[in-house]
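As a starting point, one isolated chain is supplied in structure tokens, in the form predicted alone.
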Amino acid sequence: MKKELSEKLKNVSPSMTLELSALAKRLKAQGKDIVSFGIGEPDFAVEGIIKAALIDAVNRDMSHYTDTKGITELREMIADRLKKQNGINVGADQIITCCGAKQAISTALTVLCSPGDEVIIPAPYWVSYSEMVKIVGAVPVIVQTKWENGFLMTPDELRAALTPRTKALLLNTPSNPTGNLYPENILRDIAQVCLGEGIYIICDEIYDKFLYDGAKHFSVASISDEVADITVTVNGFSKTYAMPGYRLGYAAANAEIIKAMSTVQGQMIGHPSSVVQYAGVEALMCDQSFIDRNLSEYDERRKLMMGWLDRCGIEYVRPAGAFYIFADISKYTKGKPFGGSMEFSMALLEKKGVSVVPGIGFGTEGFIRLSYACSRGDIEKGMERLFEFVTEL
């Protein structure tokens, strides 16, 4: 008789985002007209000059192993980007490139956490955070934030969650799923708590270029050298450059952490695709005006979706960043007609062909997440169906 798989898997849940996305794809394959507001993937094509750089790297036979941390040219450009745009003073030796921001976070957790250590995660949170923590043997400590605070964790809520086992705080700004972002004053107060307790901060800033209504992104690692020393800043190319399938992300931290991440990555993964790294160089080097052009389109989609939610009578967090809206459907999930956000989401998909992600997947019941990383035509069609769905309840 075969032995059982690892006990670590017993407490790890599959991604609800990917699970519902897979169901939507199956229904679509069956010929059903599905509008997906589910998965957070840019629908823009990769810029031609970036694709050309990838093809050029293939043609130049840049197919050999690179430094585990990534090619020097790319790491130097990432360091320069962080200095000029995020105020984070790092050198190339403090950068590691990874197979996406997701891998950067999981590797950071691996080197920072020992079994039984606790990682504080404000809810609502991106679906993979808690499961990543479990996989490395640590314990996710979920802090349920409040609607009235824009679902932003306060310093007092952080203090209340601390124990002698607390090792790290995992932040996401701008946030997936709420679209909100932490202002500088709150981040400064949170950083002081972490400094005082000697705990690390992992800050996922993958949406730092997706900002609306004059909102400004602030990087916690830019506060001071002391704060930078306890912070791992994570970012990547998937969202800003519409390169999700290229799987290229990075982390910036002190040299000790980066060396440890390089050791783990070298043993388990190696490095991101060599040719993709050259595409990353071009992405950072080329004319960046397309980012503003894409953002302008996202903003129009955001306004369109908010207008439909207003018409539906559904309240939501007004997103200042990212490309999601976190909508309150609790009036439909308090016993009837649905028992929770999962039941609401499944019924919406089966009856109206609209795919959303239930709030329970983000640790906050009574909400759904809608992505507006899709065409305006799809938004019009899908939101009209949502309006019909809630009107018929």
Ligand code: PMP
Second form
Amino acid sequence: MKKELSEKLKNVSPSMTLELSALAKRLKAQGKDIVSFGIGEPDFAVEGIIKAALIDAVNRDMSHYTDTKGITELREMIADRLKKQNGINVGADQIITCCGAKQAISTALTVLCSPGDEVIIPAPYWVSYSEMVKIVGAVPVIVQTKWENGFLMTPDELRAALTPRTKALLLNTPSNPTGNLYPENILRDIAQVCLGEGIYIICDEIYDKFLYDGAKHFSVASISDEVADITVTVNGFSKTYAMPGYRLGYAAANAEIIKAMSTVQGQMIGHPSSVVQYAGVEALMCDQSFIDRNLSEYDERRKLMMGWLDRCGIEYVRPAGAFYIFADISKYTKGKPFGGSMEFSMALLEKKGVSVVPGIGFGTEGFIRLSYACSRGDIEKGMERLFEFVTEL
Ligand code: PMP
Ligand code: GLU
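Could you switch over to the form predicted together with the named molecule, since the one displayed so far is the form predicted alone?
The next block holds the full complex; its first chain is the one shown before.
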């Protein structure tokens, strides 16, 4: 008899966003007419100039191993971006590039957490956070935030979740799945609590360029050098530059943390692809006007989807960031006709061919997440089907 796989994996689930996206793709391949509001990945093509930089790097034979943290040129550009656009005072030696923000977060958790350490995660949270924490042997402590607070964690809720084993707080602003942003005053209070307790903050800011209705993003690490010293700021190229498959992300933190992350990365991964790093340099260097152009398209889609949800009589947190809407379907899941958000989502997929992600994947039942990173035509078609679905219930 073969021995079992690692104990650590006993309570770890596969990524619900990736699994549902694979299911939608399979159904499409079988010829079914599926509209996907499931996965959150930009549908825009990578800018020509970024693609050309990648190809150029291939042709220049940039095929060798690079520095574990990434090429200096890229780290300098990232440090410059964080300084100028996020007000975070960092140098290139405080930056590590990784294979996506996903790996930046998991590597940060690896170096910060010992087995049994607790990591506070406000729910609803992005599907991978709780599972990454478990994979590194730490314990996710979920703080269920309130609808009336726009699903933002209050400093009091944070205080109530602290124990002597608390090691870090995992924040995401703008948030996936709610699209809400932490305002400066709450972040200042949260940072004060973390400083007082000596705990770290991992702040995932991957959607910091996706802002609507005049919303402003605020980086917690910009508060002071003291706060920057306990914060790992995570960001990446998947969303802003529409290059999720290229796998390029990064973390900024104090030199001790970056050195530890570099040790782990050097032993387990190496570094992100050499040629993709050159594409990253070009992405940061080139004319950035396409970001605003894409953003106004996302904004149109957001309004279109909100209009349809209003017509459906479904409430939601009005999103001011990212490209998701977290919609309240609890009136259909409280006993009847569906047991929960998973049953609701599966019935919607089966009956109407519309794929969404159940709130349970984000740790909050009674909701579904709709991604509007798809064409307006798809939004019209899929939302009309959602309208029919709820009308027929
Ligand atoms: N954080 C959040 C909140 C996300 O939604 C995603 C999307 N996958 C990631 C991190 C990971 O992004 P990446 O493609 O850079 O790994
Ligand atoms: N962040 C995206 C989502 O939430 C991509 C999928 C993933 O990596 O989980 O849908």
